[in-house]
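For reference, the chain that follows is the form predicted on its own, supplied as structure tokens.
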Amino acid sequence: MLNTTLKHLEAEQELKDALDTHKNVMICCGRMGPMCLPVYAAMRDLRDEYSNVSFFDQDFDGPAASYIKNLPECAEFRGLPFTVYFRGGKAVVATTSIQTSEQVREILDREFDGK
């Protein structure tokens, strides 16, 4: 499990249960290394500002992982984090490597209508 005060997703039906019940969803595959970072920082620093957007994390070496490497947006990722925006249950976004709190503040804002 990542050390983060963040919800984490260990099983794969945890993960399609958070996409059936929310319709927003942030979540930020990776490892707690120096690219994973400030992606988890950005969320935790966000998720009271984005009240309709949900917030996970998940262990890139889980098995559960399985079903965000495989997701057609992160066939070309090669880099770590990788992170997947939701909405209705659809990725819309999936970005890798590190990013900033402005640049996930640009995403939540322009994919799912701002807070």
Second form
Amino acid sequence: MLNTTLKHLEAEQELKDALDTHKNVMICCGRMGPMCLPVYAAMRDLRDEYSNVSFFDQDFDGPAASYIKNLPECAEFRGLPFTVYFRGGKAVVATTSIQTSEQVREILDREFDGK
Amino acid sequence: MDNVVIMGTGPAGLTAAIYAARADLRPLVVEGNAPGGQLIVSCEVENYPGFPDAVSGMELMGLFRKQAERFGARFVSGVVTSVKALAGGYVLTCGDEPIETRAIVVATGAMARRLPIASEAKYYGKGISGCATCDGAFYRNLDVIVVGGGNTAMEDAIFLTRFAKSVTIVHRRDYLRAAPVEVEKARGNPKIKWMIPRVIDEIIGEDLVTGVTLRKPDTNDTEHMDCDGIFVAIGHDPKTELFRDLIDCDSLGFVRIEPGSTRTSAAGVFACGDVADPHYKQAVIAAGTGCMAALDAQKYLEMNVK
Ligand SMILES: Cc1cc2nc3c(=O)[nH]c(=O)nc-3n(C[C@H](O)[C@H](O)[C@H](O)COP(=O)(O)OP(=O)(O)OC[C@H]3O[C@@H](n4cnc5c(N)ncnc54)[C@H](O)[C@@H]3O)c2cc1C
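To test you: the structure above is the form predicted on its own. What is the structure of the form predicted in complex with its partner chain?
Let's see the whole complex now, leading with the same chain.
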């Protein structure tokens, strides 16, 4: 399990439920490495401000990660973490490797309304 | 008001935490974005005393932290985003919470340099990586380049031979900064090739990296080389942008400290580890200066707080 203060999606059913029950979802699928930690930190820092978005993380080596790993949006990714933004259950943006708070914020502002 | 806030949880910050906690200062340690610091990506630390069979960076830093927690160091996740002087101390911003403290130990370490090529950002995660241990497995049976001539570059190249079809070390000089033992290991590895001295002028690709243009610095001759991945290991810059107005730094950004101590130009602010070390950049040095910073902070508090 990832050692973060974000909500973890450990089972495939949890991931399905998250996508079914929340309109705007951001999931960061990674490990506890130097490329992933800044993305978790950005999510942690932004989650209060973006109450219209549900923020989750997921262990890249856990069984439930196969959903994100197999998304066509992530097919060419070669850098941890894989971060996917879902609207109404559909992946709308996916990023690979380290991202800054500003980059995350830019996507949240662009893709999700009702902040 | 806190006695001392330690910024950073690499070897310097965690050692300062152990010493400050044992001195009953109840240090508050701010983890930063990289808990454990730079070493956590290293699979094998072979030169940290006390570990004759090598230890992973992650495990080593876990042990440091456990030891600091045992003596009562308090940890808070987050990043310090501002530091200002106030009467009798400093106020730091970390998330929404201001933290007031009498003394600060700056152990913010260093940040990996990026390639000075405009298209680098576009290919990050799509052929470019700054972390071989994180991303090496995505390059199974592919051809990769490691850029750099230091210990990290050698270590990354050797690590990547576990996955990649070939690993080419590209370095701008015709000599290497890496320790001879690391160079020997790399030279002895049949999967590792050398392109020295060369610099990368251009990254080529569409969605993914497919190659690079290499240039010989002495003649400016260029050549194309196919590759699927580029691992960048060209050194680190000190993380001091937050403090430039508060404490003196040298032209490269390293904190200036009084020789033989960890005292900076600001009273009650002490700096240790890579952030104040333009020369050695080793975990054991960071730990040693972390100890010095805690002792210096303790002395400062004894003399200045009634
Ligand atoms: C791949 C690799 C392999 C290495 N292998 C070895 C080796 O085998 N042996 C060896 O001796 N050395 C090795 N080193 C070097 C060693 O890792 C460094 O010298 C050492 O980590 C420096 O420690 P530090 O505590 O000064 O800084 P760092 O380890 O860089 O830690 C800095 C800390 O500061 C935190 N921080 C940064 N900014 C802020 C902020 N604004 N607020 C709060 N916290 C902040 C970060 O989150 C981090 O926790 C290696 C380095 C790398 C990159």
